[in-house]
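Here you get one chain, nothing else, as structure tokens; it is the form predicted alone.
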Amino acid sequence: MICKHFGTCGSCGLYEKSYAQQLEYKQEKASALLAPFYSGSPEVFDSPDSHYRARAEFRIWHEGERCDYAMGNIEKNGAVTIEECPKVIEPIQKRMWRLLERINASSGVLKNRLFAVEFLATTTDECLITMLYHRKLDEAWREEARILEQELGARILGRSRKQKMVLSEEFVTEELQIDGKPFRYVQYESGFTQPNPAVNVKMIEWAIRQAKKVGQGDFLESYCGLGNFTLPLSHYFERVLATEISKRSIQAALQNCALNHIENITFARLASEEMTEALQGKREFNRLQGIDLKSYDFSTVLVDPPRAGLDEGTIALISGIEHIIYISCNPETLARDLETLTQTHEVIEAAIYDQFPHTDHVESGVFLKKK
């Protein structure tokens, strides 16, 4: 990827390497923290070189009456006005220069304290694009924004403090092939996806070749989200329970899962430490009356947690279970928890996923199996 802004642009660091001396580099790093408990060269999963992020977010500068996309620049000290953002996918690409010609165009409605713009794509060209104002939002901008609908072929979103406005729908669809079956997600533009969709497939296709070695059994899983990886792996296992802690993850889950038509998970909204005290009993949860959770016999677990790794009481959890599948956004705090976790099983495969090119960023999976 070539980009005019490298250099001056704090979104990616990387830009002086090529991008398989990237690949390297990030595999050489997570090899590293592997290391202590891997053997074994993880399998490493490109991303395209660009035209890859299907997220992405861009402050507005204001100078005089003109409004430009910025950035945060390189010595995050402030920030840099850009032209160009060859990251983004074709969906977003096409979209987000016209959107900004007609915000500069507009008679001050569109562009009056608008201070960013959020965009969420598919694959198959549908677009969400949230406008952030410090300013009320009233029946002026709804009318410009329907007519910028239009324009765009995409849904148009407004928020204000303590106010969001939906034109039409505050949701985009999203169809994948994973191992070799279409499944569909609607992602709201609140909750989290998953930024790269073509290492999202990688992603989940490497976690399923793992569910497949087991092939039998319950599954849990914690930091559920949307379904991401819930809906494939699914087809694995007899039953699934799978948990987590927001509001609209869960119902987009919900959503998800009748879209796709699988009848054997249970959503629970619950945070991963709660998850862990009822399955040991310790606490009772109202929002899991009527799931008997003694009837469940897990041989897989399947957690993605945030940056800060796993907290002591589900690792505790986890450690009683055959066969784990640990995806992480970190890699030292992946090695933080494996050293707990080889204590009690041994890990048979790794890999790195590269989400974010041109970034220090990785990801890293590992599949533990019980010594």
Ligand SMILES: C[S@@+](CC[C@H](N)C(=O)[O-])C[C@H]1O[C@@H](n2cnc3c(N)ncnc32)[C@H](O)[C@@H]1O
Given for the second form:
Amino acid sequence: MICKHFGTCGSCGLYEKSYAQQLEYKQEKASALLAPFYSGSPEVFDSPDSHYRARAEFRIWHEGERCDYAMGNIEKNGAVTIEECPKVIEPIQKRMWRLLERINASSGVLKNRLFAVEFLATTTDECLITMLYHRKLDEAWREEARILEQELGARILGRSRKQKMVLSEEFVTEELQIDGKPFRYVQYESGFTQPNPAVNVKMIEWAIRQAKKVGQGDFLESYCGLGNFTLPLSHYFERVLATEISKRSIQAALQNCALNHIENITFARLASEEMTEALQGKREFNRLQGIDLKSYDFSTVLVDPPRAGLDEGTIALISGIEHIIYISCNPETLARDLETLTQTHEVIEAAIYDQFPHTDHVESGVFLKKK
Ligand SMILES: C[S@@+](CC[C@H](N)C(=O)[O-])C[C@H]1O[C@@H](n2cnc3c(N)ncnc32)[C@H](O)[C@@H]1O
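And the form predicted together with the ligand, for comparison with the form predicted alone?
Complete assembly follows, chain above in first position.
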């Protein structure tokens, strides 16, 4: 990928290396952190080099009457206005510049005190655009935004302090081909979504490969989000219990389960720490009413925590389960958690997925089996 803002825009830091060199660098970094626990070389899953991000957020820079998109600068002490962003997928690319033209041409209703624009798009060409303002939105804004929705073939949502104006829908529906089968996912703007759909598919297929090695028993998942892994992996287990802290994500997960006609999953809104307390019988939750936790026989657990990694209770809980699939967006906390997990388990497979090309971020996965 070539971008005229390499070296000034802070969102791509690895621009001096070719894409092949970036992958090599990430593989070395992940291998070094995993070396105490895994002697093999992690399998590497690459990304398209450009047009890979289905989620992007831009600040709006006002200069006189004009607005521009802006990103934090590379020195992290200011902003840089941008004229291109080749990392966004085509459904964003084709709408974002037209949107800017319309904002600049508007009388002010769309422009005044607009401070950021977020895009959430799908490979099926749906796009949700969230416009964030430092002013209360009114009917005049709604009317202009409605026209914009038609012109851009997109869904528009307005946000300001304590206000959310939804014009049509506040979600998009992605369709991913996973091992040749279609899975449909409703994605809300306020819930977590994997940013790179092409790499996400590779990541799910890698997890399926591990699940197939088990091929029996029940499946436990924590940090399940909107059911990204849960739905495809559910086919390889008897019953599934999947938990997640975000109300919005659990709502999406339930919708996604129905959308894909899957009937063996129970979703519950629980923090990972709460799930541990519930499964260890230490605490009861109204949110688990009607679910017989004792009836599950978990052969496999999948965890995909935020950057902070796992809490002690969750580590203790999953240490009792035969197979662990650990997806991580932070190799440092993964390595920390493996210190404990490898006392009971051994790492059988490891992989890195390049969710974030041209940045330092490394997403990785390990499959562990009880010793
Ligand atoms: C890295 S995302 C992964 C989501 C999902 N596995 C996916 O692939 O889309 C982490 C998820 O953990 C959730 N989360 C954050 N803290 C949590 C906690 N303490 N307990 C349970 N879920 C939590 C977030 O809401 C988010 O959905």
